[in-house]
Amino acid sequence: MVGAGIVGASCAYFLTRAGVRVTVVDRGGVASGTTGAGEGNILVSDKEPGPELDLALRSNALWRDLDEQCGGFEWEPKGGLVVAETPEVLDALTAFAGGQRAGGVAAARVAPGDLRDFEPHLADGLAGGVHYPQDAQVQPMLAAARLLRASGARLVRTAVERFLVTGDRVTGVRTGEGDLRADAVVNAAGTWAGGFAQAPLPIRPRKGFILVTQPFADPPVRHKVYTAAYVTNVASDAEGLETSGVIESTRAGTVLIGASRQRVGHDTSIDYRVLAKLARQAIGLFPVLADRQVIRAYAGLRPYSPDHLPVIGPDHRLENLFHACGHEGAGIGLAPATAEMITAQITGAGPSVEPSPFAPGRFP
């Protein structure tokens, strides 16, 4: 297993439960990349009907099972609230939710006068919203660490330099500490997953910022709350900066503020102009945040796939190589179903979700 983020940790957990012996290799350790810079979102609200929504719904159910089996990663089935600034946007949101309901999503339109029943501190003047009770959140670093520990997999902290290949078969990996032989290799290397020369993939980093406020004794945000622009930005192919208001509280009492998207390579430097824009958007939704200081801000990199679907399954060029990457900002939410699919493919079991839309061979 290459990668000890949430996808790699989930794969290790599901594979070991299926009787497979697993070694996980990561140069930075558990949750040292994208997972450690995430908000822990487990969303169905931002998925349009189709393969990713199917995967998200399956994963949502698996997360509930994992909370019972492992626990300790701050599972919160808090639900989501998507808000609209204008009646036209609300109509579009309502139509979008209608398509999702046909795919199995619970979604209910919220009239403007009822918004504060869900979020008492929301700003005035919003046109309404849609409530998604299935949305949830975990603490992502805890989740990865707990799943990896529960798996019993061996963790090796070193860099993977390349795959070991004999003929058209992968036989292991070369690391900074020597060769590791394996009957199968799973590439769950996040933003670095596309960079292996023997089996390249069009996975690229997509930068995003998060602001963290001082803790509240009584956090003012009950759900994951975001504007309709977030759904548009998730589906966008733009390289330039895009932002949308995304706000949620944590069990520690802090409020997390996002979201931005920008393709600038592996640059994680702080851009205070972006942080200021995110802060203004958050205050526009929740004026109560105006008097609260930001105690931390950081950037993370999402593993972006050109068609916005993760890459899951056996490589089409090399035998014994499997990919589990390209989830962009949905890796936390989709990790268990991804792991279940990879485990089925390695062990020969039947899949719970149709795997063909995620196949690596869709890319040349």
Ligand SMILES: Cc1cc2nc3c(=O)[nH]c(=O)nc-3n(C[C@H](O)[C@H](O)[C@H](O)COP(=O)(O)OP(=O)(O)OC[C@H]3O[C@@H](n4cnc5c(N)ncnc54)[C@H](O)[C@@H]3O)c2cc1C
Contents of the next structure:
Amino acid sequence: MVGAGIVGASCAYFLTRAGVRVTVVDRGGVASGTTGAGEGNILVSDKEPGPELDLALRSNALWRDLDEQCGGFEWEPKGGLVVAETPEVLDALTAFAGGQRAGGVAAARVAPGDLRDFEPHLADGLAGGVHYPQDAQVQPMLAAARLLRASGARLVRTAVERFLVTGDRVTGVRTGEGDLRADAVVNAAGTWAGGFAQAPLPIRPRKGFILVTQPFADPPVRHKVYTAAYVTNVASDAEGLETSGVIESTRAGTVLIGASRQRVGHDTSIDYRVLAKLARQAIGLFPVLADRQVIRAYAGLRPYSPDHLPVIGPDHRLENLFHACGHEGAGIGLAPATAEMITAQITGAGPSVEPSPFAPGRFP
Ligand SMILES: Cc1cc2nc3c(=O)[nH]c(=O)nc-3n(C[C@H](O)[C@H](O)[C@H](O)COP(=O)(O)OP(=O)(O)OC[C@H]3O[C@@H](n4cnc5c(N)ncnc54)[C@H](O)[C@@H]3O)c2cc1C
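Switching forms now, from the form predicted on its own to the form predicted together with the named molecule, please provide the structure.
Zooming out: every chain and molecule, the one shown earlier first.
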């Protein structure tokens, strides 16, 4: 397994439970990539009907059991609330939710006068929203660490330089510590998964910032709350900066504020103009946040795939190589169903979700 992020850790857990012996190789250690920069939302609310939603619904069901099986990682089935600033946006949200309901999502329109029953500190003047009770949250670094520990897999901390190939078969990996032989190699290297010369993939970094506030004794945000613009941003291919108000609290009492998206390569430098914009948007939704200081801000690189679907399955050029990468802004949410799919493909078991839309061979 190349990568000890949430995807690699989940794959290790599902594979070892199926009786496979797993070695995980990561150059930085557990959750040292994008997983350490994610918010940990397990969302169905932002996905349109189709393959990604099917994967998200399956993952949502798996996450519930994993929390108990692996010793807990702050699983919170808190639900999501998407808010609309205008009646027109509310109509569009309601139509979107109607399609999702047909795909298996629970979603209920919330009238403007009822918004404060869900979020007492929301700003005045919003046109209403949609409540998604299936949305949930985990602490992503803890989840990756607990899944990996529960798997019993061996963790080797070194860089993978390339895949070892004999004929058209992958037989292991070359690392800074020497060669590791394996019957199968899983590429769960996140944003960096496309960079192996023998089996390149079009995975690119998509940068995002998070602000973390001082902790509240009684956090003012109960759900994952975001504006309708977030759904549009997630689905967009734009390279330039896009932002939308995305807010939630954590068990520790802090409030996490996002979300920004821009494709600027591997640059993770802080841009205070973007941070200020995110803060303004958050205060616009929750005026109570204006009194709190931000204690931390950081950037992460989402593993963006050109068609917004993760890349899961056997490589189309080399035997014994499997990819589990390209989950962009949904890798925490989608990790368990991804791991279940990879495990079924390696062990020959039947899939829970149709794998063909995620096949690596869709890219030339
Ligand atoms: C600001 C922000 C907010 C987000 N919020 C959410 C959210 O709320 N919900 C959600 O579902 N997703 C969210 N995401 C997306 C999510 O964090 C990612 O989709 C997910 O973490 C990807 O996990 P991964 O295991 O594929 O990659 P990573 O966590 O990046 O793991 C890949 C690992 O591979 C290792 N690696 C890479 N190359 C090599 C090599 N050559 N040799 C050895 N090791 C190597 C890296 O060190 C890394 O540890 C967010 C992302 C960002 C940036």
